[in-house]
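Just one chain is shown here, as structure tokens, and it is the form predicted on its own.
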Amino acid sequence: MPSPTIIWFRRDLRLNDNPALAAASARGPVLGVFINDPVLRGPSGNNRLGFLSQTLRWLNAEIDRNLVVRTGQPLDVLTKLCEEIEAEAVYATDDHGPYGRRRDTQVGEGLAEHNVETHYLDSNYAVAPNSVFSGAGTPYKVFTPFFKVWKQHGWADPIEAPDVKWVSGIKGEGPPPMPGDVIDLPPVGEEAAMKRAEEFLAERVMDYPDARNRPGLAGTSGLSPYLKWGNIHPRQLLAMLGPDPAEDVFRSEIAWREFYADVLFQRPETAREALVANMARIETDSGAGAKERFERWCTGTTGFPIVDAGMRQLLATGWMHNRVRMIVASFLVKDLHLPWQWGARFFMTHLIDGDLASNSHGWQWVAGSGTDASPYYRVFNPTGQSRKFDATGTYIRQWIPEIAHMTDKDIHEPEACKAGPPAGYPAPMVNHAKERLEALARLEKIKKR
């Protein structure tokens, strides 16, 4: 019998369309391993850890309860496991994130000293980062040309799950326990992800170009948590899409995720630093007053209904509608004059689908400091956005019961009605028109330096 091979599961928690698993199983018996890495677990919020915990339980059941979970530094864990089962090779899906690249290099070099091969195959993206370049051979800094070349690059067809002989009887800790204070999570696993995808593509994708901007509608796919942990691969979604323009809009949203992954690959420091260095010079507030304003933003008590609805949705569900993410981000950066990093960190603490590249660069798009960024002078008017995209107040009523009884007209601006805002709901914490001018004045200051 050939010696066992280890498949090291990370963000590819599925059996179908998993080339690393297929390659490992082709060598013979396979030991499925997940490493509970403290470096990754530390900054992760409870909602994301809860989704991971449940997904690992699903995966363990799928492979006949043979998933070995151990906690520790990955090189140490894998070295000991390879010694235990006399494994000669470790397979994993390639990780293009900043920490993942450093970790995988260390693991590869360390295992080589023990005569163990490491094979990092495929990626968590349809087109792996560092694959799409301009005619001059440089990475793209703007999405539209990236999207065009990304589509031309293409991707492989999904593959079916291999027939795996799983190694059994190896001691592990079992999937990590559910953390406390976790919201009600959606169902996990491949079947749940594929069901969600099929329902979206059958029922809602044709309305997607418009419905995706309306938070009061179920117009988005809801697939982001499954993509985060690899319950489904973007390749599988792309294989299900046709040529209709509406489907191409959804295709472009998949590409945005891959664009941001490519940007982070090229500039790993932009997870926390401005891509456009000059924009880091814009003055932001700090101190007790700033922290008090931040707390009101976090708790959804700003007095701006669309902002408060978004923050309350995040706290209650671990998810926020993408249009509203832009609105609340603009409010934090340009109405409250707080660092985008504060908001990005808060999002990553609460989001089930928290993805470092998409989150950091989504925030930088709003803050005007990132690739393909919205101009800084574009300041979202929260009341105007609310009237445009939630005209009847459906979304606001769902998350702010204090004002649910108000008319469609008044609900967007409760303080403007004759009686003023209802008891229990705060007046606006800032004057948007005034703070917009302040934001633009701060922009002018860095232009003159």
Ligand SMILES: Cc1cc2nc3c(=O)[nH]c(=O)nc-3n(C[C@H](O)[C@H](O)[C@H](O)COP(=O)(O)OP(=O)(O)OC[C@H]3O[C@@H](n4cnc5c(N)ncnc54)[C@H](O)[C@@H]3O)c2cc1C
Second form
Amino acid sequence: MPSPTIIWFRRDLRLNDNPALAAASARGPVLGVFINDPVLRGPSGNNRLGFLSQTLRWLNAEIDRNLVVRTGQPLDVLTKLCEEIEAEAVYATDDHGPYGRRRDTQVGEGLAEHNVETHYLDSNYAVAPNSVFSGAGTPYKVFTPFFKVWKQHGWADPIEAPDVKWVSGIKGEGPPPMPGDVIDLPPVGEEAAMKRAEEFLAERVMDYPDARNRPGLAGTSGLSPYLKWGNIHPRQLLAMLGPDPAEDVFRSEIAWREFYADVLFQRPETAREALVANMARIETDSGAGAKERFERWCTGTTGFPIVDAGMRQLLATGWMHNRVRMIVASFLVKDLHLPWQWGARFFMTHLIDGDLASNSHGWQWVAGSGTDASPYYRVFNPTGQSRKFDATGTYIRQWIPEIAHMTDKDIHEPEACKAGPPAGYPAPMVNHAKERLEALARLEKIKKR
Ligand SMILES: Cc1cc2nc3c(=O)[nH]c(=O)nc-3n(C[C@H](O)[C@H](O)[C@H](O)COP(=O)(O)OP(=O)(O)OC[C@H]3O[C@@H](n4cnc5c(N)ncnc54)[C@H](O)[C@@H]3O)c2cc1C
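Please move on to the form predicted in complex with the named molecule, as the form predicted on its own is already shown.
So here's everything in the complex, that chain up top.
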């Protein structure tokens, strides 16, 4: 009888198209393990922990209640488990994030001392980070050429779930309990992810190029939490896409996720530091007044309806529409002159789909310190964006009941309405035109030095 092998689940919480699981099960019986790592729990808020907790319950049920969950430092937990079941090998999907890489090296070296092999296979991406290079052999810092070479690189077809003989009877803690104060979460698990993907691709992908920018419509896939936890792999989505240009737009969004993972892999420090070093010198505010301004942004009480609607959507659902993520991020950086890292941290606490690479580089793209290829410094006009992308105010009405009665024209700028601003909704906390000039002046200063 071969000795059991451990499959260490991390961000690949699925049974289909899981090459690490398939390779582990090809060796014989498999013990399914999830490690509740305090380092990763720290920055996660209740929404993401709640989604994880429910997903682990789902996975446990799928594998006949044989998932072993233990809390602790991964090397300690795995060393002990390998001893307990006399495992000779641990398999896991490779992790390309800064902490994951350090942890996996440490685990690999530590287990080797106990004669246990570690195999890190595959990745959470269709094309693993560190695979796409220019003709000169350098990684890309802008998206468009990356996308072209990424498509040429190609990816494997998805594989089916293996027939696994799960090891049973090993003691664990069970999935972590649901945090007390948690919002309504979307359905979890592999079937829920696939159902959502199939519905989106059958009914909405053809409208995606335009609808994806309209937060008042259900124009996007809503797949980000499932991609975050690996309930679905991007390969599975890509295999379902055809050649239509609308489908190519969706393909390119999946590639943005892969691009940011690649950028973070090449420059791990950019999780918190500017990719464009000079932009770290731009002056930001951080005193007591700045903290008060931040608080108004966090609570969705800035007096700019589209910004407040976005922040309230985030607080209520753990998700925010991409167009609105860009608007609220621009407002924090360029109207309030606060460090992008403050906003990024707040997003990571509240987002169900919170992902270090997409989040830090989504923020840096907006802040102008990241991968934006635009030759000019973008400053989003929140009111202009609102009129353009939420013309009928549908999205604002959904999240700001105080102004839901206003006309389509007035709702974007309640303070300018003839009848006077509505009671109960704050006046704009800043003058956008003035703050735009201030942002540009701060940029000029670092250009001159
Ligand atoms: C400031 C800021 C912070 C962000 N933080 C995160 C984050 O923490 N986690 C996260 O998954 N996404 C983040 N994004 C990207 C994007 O907003 C979300 O992926 C998207 O809104 C998820 O909704 P969806 O699944 O319906 O997207 P869809 O439009 O249906 O796109 C399909 C998938 O493509 C990927 N994708 C789409 N747009 C982007 C993008 N701009 N960058 C990277 N990947 C993309 C996502 O995996 C998404 O699920 C951020 C964007 C900004 C501007």
